[in-house]
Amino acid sequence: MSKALSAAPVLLIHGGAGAIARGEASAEREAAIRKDLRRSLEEGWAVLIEGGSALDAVERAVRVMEDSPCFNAGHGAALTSEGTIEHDAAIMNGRDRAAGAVSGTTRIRNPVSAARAVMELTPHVHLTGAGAEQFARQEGLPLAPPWYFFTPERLAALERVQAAKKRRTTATERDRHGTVGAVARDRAGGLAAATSTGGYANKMPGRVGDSPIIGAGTFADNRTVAFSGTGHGEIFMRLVLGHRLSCRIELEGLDLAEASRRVLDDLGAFGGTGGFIAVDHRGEIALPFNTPGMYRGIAREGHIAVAIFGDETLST
């Protein structure tokens, strides 16, 4: 095998961070979450072991979670204050830092694939709202009726958040936030990242979070790192968190573990909660979070594992 194809592939995923406590979800719900996390890993990993690109792998992995009702993206996305759904997504190729994003979409079945289409088929990086919907129709991307995206769990979450607001109390992180994402390194050493979300419960219609903002919630550069975040999107945007991680590696000379620790500290210092997944140009990984739990998983040679709670480890 040539040196260019000798890198060890790896895939990381997340399905959102928050106040995730044991016993909070039913055994059946927890089993469904773990099953779909593993299925996301298996489908993305299948791309990598066949010599496919990191870009293809992260798109495949995120599509699985968008299709699952267990996560806040695609089918099962959070509801706005008006009880509607607006999706955001982005994808980025570390090879040339090409990127695509969509925001405020309501009918696109897999927003991550629409983001990739923006990257590959237009001269733009980000399309939003009606323009993104029109582009998706023109390109024949699968659409779905509005009711497809709704789930009873997200309606209940909206009701809890709105009730907490009336009582002037704080809703749980799990109700307020949630995102899915994937980062990968392929056999050629290429990095890629993808992120997709419904935002957070009770957000104002028209709000756009960090997920589709290149450098904030999604970032990839073969020289440094691939990053996908989940959590308090406004803080991720204010800190440009993904690019901040890359700069700590490139400009400060930090390894991924130390850079990740400092970036998570930066997030917390500004009052932000959440976490992220990252893989660097050497194949080192990081999955830090400052919440009680984060849906997460890893696939690498001979090893696939998922976790939910903060005291679980992803042994490698």
Contents of the next structure:
2 protein chains.
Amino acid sequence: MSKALSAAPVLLIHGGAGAIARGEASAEREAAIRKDLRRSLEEGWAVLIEGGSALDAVERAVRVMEDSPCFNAGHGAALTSEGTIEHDAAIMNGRDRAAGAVSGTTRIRNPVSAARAVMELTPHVHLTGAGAEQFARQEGLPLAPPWYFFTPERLAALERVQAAKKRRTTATERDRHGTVGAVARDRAGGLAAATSTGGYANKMPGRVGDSPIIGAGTFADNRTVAFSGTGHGEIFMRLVLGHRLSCRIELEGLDLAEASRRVLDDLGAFGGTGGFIAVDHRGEIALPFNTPGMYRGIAREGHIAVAIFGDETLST
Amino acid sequence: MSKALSAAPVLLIHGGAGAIARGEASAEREAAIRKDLRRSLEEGWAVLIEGGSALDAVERAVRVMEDSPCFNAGHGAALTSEGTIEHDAAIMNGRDRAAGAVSGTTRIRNPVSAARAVMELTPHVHLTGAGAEQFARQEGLPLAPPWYFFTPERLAALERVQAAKKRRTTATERDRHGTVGAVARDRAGGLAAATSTGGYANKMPGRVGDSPIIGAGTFADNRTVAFSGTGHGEIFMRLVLGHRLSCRIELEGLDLAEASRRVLDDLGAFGGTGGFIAVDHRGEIALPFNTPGMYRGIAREGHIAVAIFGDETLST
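Now the other one: the form predicted in complex with another copy of the chain, given that the block above is the form predicted alone.
Once more the chain from above appears, this time first in line as the rest of the complex follows.
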């Protein structure tokens, strides 16, 4: 085996972080979530095990979660204050730090694939709104009618948040967070990251969160780390959290474990809640979060595991 | 004088970087550019000298350049491939790292003030497109009809770029770059940064550049530096250049001069052209660029100066 193919591949995914309490979701819903997390891992892992790129693997894994009604991305995304759905997504290749993103799209079936098309087919990194959709249409990416993205669960969540706002109480964490993402290291040692989201329930129309912002919710650099975040996006943006993790490794000289602890501390010190997944250039992994739970999973040689609650482990 | 008011205030501005050759612009146009750079400095400086905040100063300075037809922001912004104008802007307060941004707006007269309104009046950091305009309208920010933003110079630039593309030659740097920005340090030692742009001639509709991306084209942190960039935005985004400068100071322990040199090297190593302005927590300044020229200026006690070409200095 050549040196270029000697790295141990690994795939991490998340499906959102928040106040996920045992028994909050029905047994059926929890089973459905775990099943779709596992399917995302299996499909992404199939790419890596066949020698495919980290970039292909994270796109595949995220597409599965976009297509699932269980997660706040693609089909099943959160609703804005006007009851509409606006998607954000980004993808980044650690090899050359090529990046693509879309924001505020309403008709693109798989925003993560639109982000990849922006990266590969345009001179740009980020297309928003009508321009992004016009581009997707021209490139023949699958579109979907608005109703395709809606689920009764997200409408109920919007109604809960809006009712809480009228009562001047705070919405539950459950209704505020949720984003999907994947990071991977391929056999050639290449890193990639992808993130996709509907934002959060009752966001203002036009709100762009951290997911499509390179450096905030999505970042990858083969010399350091691949990162995908989920949580209070505005804090991730102000702290430039993904790039901060990379800089703590590259410029501060920390290992991934210590860098991750400090970045989670940075987030907490700003009152931010959430978590992230990360894989570094040596194949080390981190999945920290400061919320009670985070939907998450890992696939590596001989091992696929998913977890939801904070006291669950991902070990075999 | 209290310690909190003991810092020496300073204001830096830029009006774009590129292949700005002597004699390329008419003497009248060059005089108009220098006059409006000076006016931007004078108005921003008036804020600082009266004890106003760095945040107020950078907003004021950028508004003057948005209102001027000489710069690629607000009135006089670059045209998209479809002949439309789409503005991006951001502002950031180093005191609490509060940040606001708008992208893809077409009717907001002063995008930098809309960015500030996003920061101060919403729970969000970034609003795009129609959502941003709906918000601006609700808040009573001045709007303008599309024709207000157009200038014959920008239409001519679009035609040059599109003709060059048909001939499969490269457009001149002059027609690709241009963005305005300001960074300031106030008497209390507070830092702030603001950036505003029309992007560049012939950009795809929906393209979001680095200016409204916190960490890429705009960044401020009182512990480190305030940064505003201009140049090849996609490279600034992939390198997260503004936050990178901050991390080279905070995490690598470099001073502003050395950190700026390395960040400009980072940009050049990726084939990126452009420059930036920066002021650090001690009041040190940097205005590096790797293009032949950058429209720029400085205001500090007893000293206002502007420059365009690479061999000009800003000293009194």
